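Okay, so here's just one chain, in structure tokens, the form predicted alone.
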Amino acid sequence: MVSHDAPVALITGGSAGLGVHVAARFLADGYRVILVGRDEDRLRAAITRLPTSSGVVSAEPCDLSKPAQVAALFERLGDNPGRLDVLVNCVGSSDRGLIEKLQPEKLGDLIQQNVVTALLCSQAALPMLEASGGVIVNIGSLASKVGARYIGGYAIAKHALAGMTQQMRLELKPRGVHVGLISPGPIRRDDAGRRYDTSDDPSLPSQAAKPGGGTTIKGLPPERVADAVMKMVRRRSPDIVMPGYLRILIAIGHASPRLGDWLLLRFSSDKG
């Protein structure tokens, strides 16, 4: 049995994908886990896939883009369980398309899902995290660091998340709360390569529908990304790029944008 004094981790976007793997990792480390998502049925289904015998996991349905719902959620959590040690902002959505065809409404939706949800949850969680000296982990993407081709407004939204994360880290450090960003490359999933339907835009090459917009980087196992989340919590790391060798290439690209563009083109292909 997990003690009532066990640390508590709240994971948004916890009903599917990476969020479930992150939840399993925290359960294995003795945390009480709270999964948050919009669909209660999907949350309940996610719980059945978790090793609940090793920990306590609960579900909290909430539309995290709605400030009133977020406020009500954290008010409930302030009463029960009454503490929070880790917030993992795992909610997000991605896109495919050309910048020249990006509609403001679509960009607004991407920013809402990738940035505003993390902002609202972090603001509402702050009192409990300050009391516990806790950690906020924002799940970014390689698109938080570079602007690849064919990914619509996704890179814009993830760059915004990266900027917000650094600002939060600097402002909250004196209050004992650590904030970090994890920027993984494409994560392995069953629908990789079939997730995006680009058939309605003949100007997009076939590679646009592939992971990372056609990057040649090998997909990451979601368990490895979940391990990185735990590493960030334990070490209070500020920024993790996955795979790690790309940090050097990203730094080179920032120092020399011309070379950075060449590298980005080299790591993707219009073939296939």
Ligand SMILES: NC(=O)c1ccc[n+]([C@@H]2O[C@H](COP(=O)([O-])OP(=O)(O)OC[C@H]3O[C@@H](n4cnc5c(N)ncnc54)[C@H](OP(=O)(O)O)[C@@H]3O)[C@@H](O)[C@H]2O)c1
Contents of the next structure:
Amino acid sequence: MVSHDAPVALITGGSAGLGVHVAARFLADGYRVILVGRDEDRLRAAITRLPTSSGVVSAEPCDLSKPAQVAALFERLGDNPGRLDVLVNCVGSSDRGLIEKLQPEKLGDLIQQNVVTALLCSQAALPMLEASGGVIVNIGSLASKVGARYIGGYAIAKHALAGMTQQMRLELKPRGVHVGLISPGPIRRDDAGRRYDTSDDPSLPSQAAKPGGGTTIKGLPPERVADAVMKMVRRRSPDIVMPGYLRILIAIGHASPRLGDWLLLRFSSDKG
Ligand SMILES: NC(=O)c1ccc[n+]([C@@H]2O[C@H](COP(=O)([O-])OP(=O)(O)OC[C@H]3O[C@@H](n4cnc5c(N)ncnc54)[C@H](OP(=O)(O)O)[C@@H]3O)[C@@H](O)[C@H]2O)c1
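Could the form predicted in complex with this ligand be given as well, to go with the form predicted alone?
Time for the whole complex; same chain goes first.
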């Protein structure tokens, strides 16, 4: 039985993919969990997949790219449950394509999904997080750290999220709120190889449709990424890269961009 004093975690994008695993992780730790997504049916279906016997989970349908909807959501949450300890900004979407063909409208959509939703939620959640000394976890990607080939506007959007995360962390530290970024590589899922149909663009190699735009990095179990979210909350870690060994390669790439490019090409073969 979860007590009314149990901490509260809000997971955006909690109705599918990684968000559901993050929700399960927080429930297992005794949190009350709030899932947010646009589609009410999808949210309800996600709840049926969660071990609700171990905790309390509720769903809040909301389009988090819409400022008025976000404001109304957090006003409601301010009344009930009236506290927030963790905000996990998990909404985001990837892309496929060549940068030379990237359209401003598409880039705008990606920035809405990957950056603006996290910005609006963090701003609206701040009073409750300040009261609890809480944590914001932003879900980035390896595309927050490097600009790989064939991923359209995804790296631009996720790099923006990384910059925003650091700025938020520095500005909110004196106010007792911790902000961190998790940058996972491709995450295992049943539809991983079928999510991107690039067949209508002959300029893209077939590897572009693969997870990570064809990186040779093994898919991460989503439970491991969910564990990393919990670790970030407990240790107030600023930045987690998954798999961890890539941090050193990313650092090498920053120190020597020439070597960084060579490493990136090695980790994303051109084989179809
Ligand atoms: N999948 C990977 O391999 C991978 C790898 C590295 C990083 N990531 C990152 O991990 C996060 C989750 O990715 P995923 O692939 O698990 O996502 P996903 O399966 O595509 O699910 C996205 C979730 O976000 C919700 N959502 C989308 N737009 C929304 C909006 N405007 N307002 C409210 N909810 C919205 C969706 O529900 P509705 O559609 O009903 O709104 C859904 O619950 C993303 O930030 C992604 O960039 C993913």
